[in-house]
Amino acid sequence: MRLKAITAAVLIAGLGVIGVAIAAEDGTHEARSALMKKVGGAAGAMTAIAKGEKPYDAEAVKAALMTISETAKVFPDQFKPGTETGDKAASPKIWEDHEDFKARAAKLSADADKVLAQLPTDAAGVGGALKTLGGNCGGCHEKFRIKTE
């Protein structure tokens, strides 16, 4: 049973960065919400583990962990000169400090590659990965995303 689920989460890891790969080349909002969707199950499946609301499971913390370094590798190629228009979440500021999007990206990237390289052993540890993931994503959508209803 163990090898069943350890080999679904390495096939779904492994899917996850393929549909990123393929979404990536796109830049439209469409490619850009997709790849935000995946960081989101992804977090929503740790996020699940640190509430208790799923039992811990090493597995399913790795492959959320690879989605969102990823993830956030690839994203800021989403915003490429030109693909200003068409996408009312994304802020003008995106492209005016291109630089400082592509570092926040990288940090996300960087901190899920550290909590991959010492794996939370527990709920509660997951719940601390969160806590600096979360920050990452806080901080990015605060400065160039556009909240719309």
Second form
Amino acid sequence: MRLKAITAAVLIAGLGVIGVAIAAEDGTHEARSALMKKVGGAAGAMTAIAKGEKPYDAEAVKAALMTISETAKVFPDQFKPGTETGDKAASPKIWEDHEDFKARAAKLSADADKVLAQLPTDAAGVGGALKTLGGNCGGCHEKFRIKTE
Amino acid sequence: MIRRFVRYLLCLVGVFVIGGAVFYFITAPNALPESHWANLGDPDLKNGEMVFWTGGCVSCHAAPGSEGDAKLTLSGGLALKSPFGTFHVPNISPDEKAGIGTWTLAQFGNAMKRGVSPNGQHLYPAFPYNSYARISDKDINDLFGYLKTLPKSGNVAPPHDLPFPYNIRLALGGWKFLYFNDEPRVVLAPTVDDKVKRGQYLVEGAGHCGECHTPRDRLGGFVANTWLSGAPNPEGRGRIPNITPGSKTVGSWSQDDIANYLETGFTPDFDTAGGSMAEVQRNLARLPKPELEAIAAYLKAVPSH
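Here we have the form predicted on its own; I need the corresponding form predicted together with its partner chain.
First the chain shown before, then all remaining chains and molecules of the complex.
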């Protein structure tokens, strides 16, 4: 009985480890999308405020901008040499023109920092900030992201 | 023996000549007469500009890599790779020598709606006249007027680089016979409202959305009953998504979500347009919101795949 319980516990723990390993392994499609989803979530929180669906909240705007800034800083680490294959959504151009790829990520981060330094004080300001930041999203996806479905 | 052979040969030649004549008769370039294009009046340049952004002429005809206002110089030169060879996009700026500055409205209209060049040859359907055939004559007149207001360029694009048999323009008559028409792509319920009809006009005509979003057979014609159901990316890896109500992604978006995406580039879950669609979206964002809403309404009304 006890043996069974231990076995079960070990198996469950093992699955958990595998699960974490899959979620956290750098350079995979999953890890890359997870970071992009964080940026998307932050953009979503700001959009809700810009559209008036949620009241203006300085802390929420700040948190969203910090998420974008920090995520953009670490995002290129997901594309180290040796991770060129296996992610159908990642264009080979990421590695062919890696300097541009990194520069674009750095620009998004810098743009977010700039907005942070002069935090918008109302919904319209948040909308304006989104326009500045949003151009980075589309520009990078245009060149480096491949649609798979 | 020799005489019989000669007779056989003559018969064979005769068959080819007659066959060729019949082929030509059926598939000769079929331009609309000069009179069709008369009496359209002065162009409405504002509307012409909207047709221009709906069609996204700049995406192919601007100089590759140009940005901002430089995009309005339609100097051509982009190399379009396809399974049939490489097409070099022509200069359509109003330059008299290198562009279309000397063209008449009839010549322009017949290129747009019939795929026939001013010297009476078939144009390659890489230029999407198989969609533009659905554009109204008024919109063609307005667009032509607007194009004339854009800057001139003396750039001359190289000729298309196509292997045999795709380099035979005459053969395009066969392609047109098989695939070219100006009928609606899908039959909508007679009860649909005007918004959906306007969306149909924009998507199936100037917008030429189906050119990428619909799968093609080996001769480059649309596969029947697959309208807007997604296709391999003609530019290489990946796929152009299914945008019918049955799509795993776009299918779950509301009508507002679609219109909002076309306006801002953001999907409902805050991903953005990418690849070639990024520029298409930027072009469409120039249209008034009701036009984008009409496109969205139509995409909700097409058959699900």
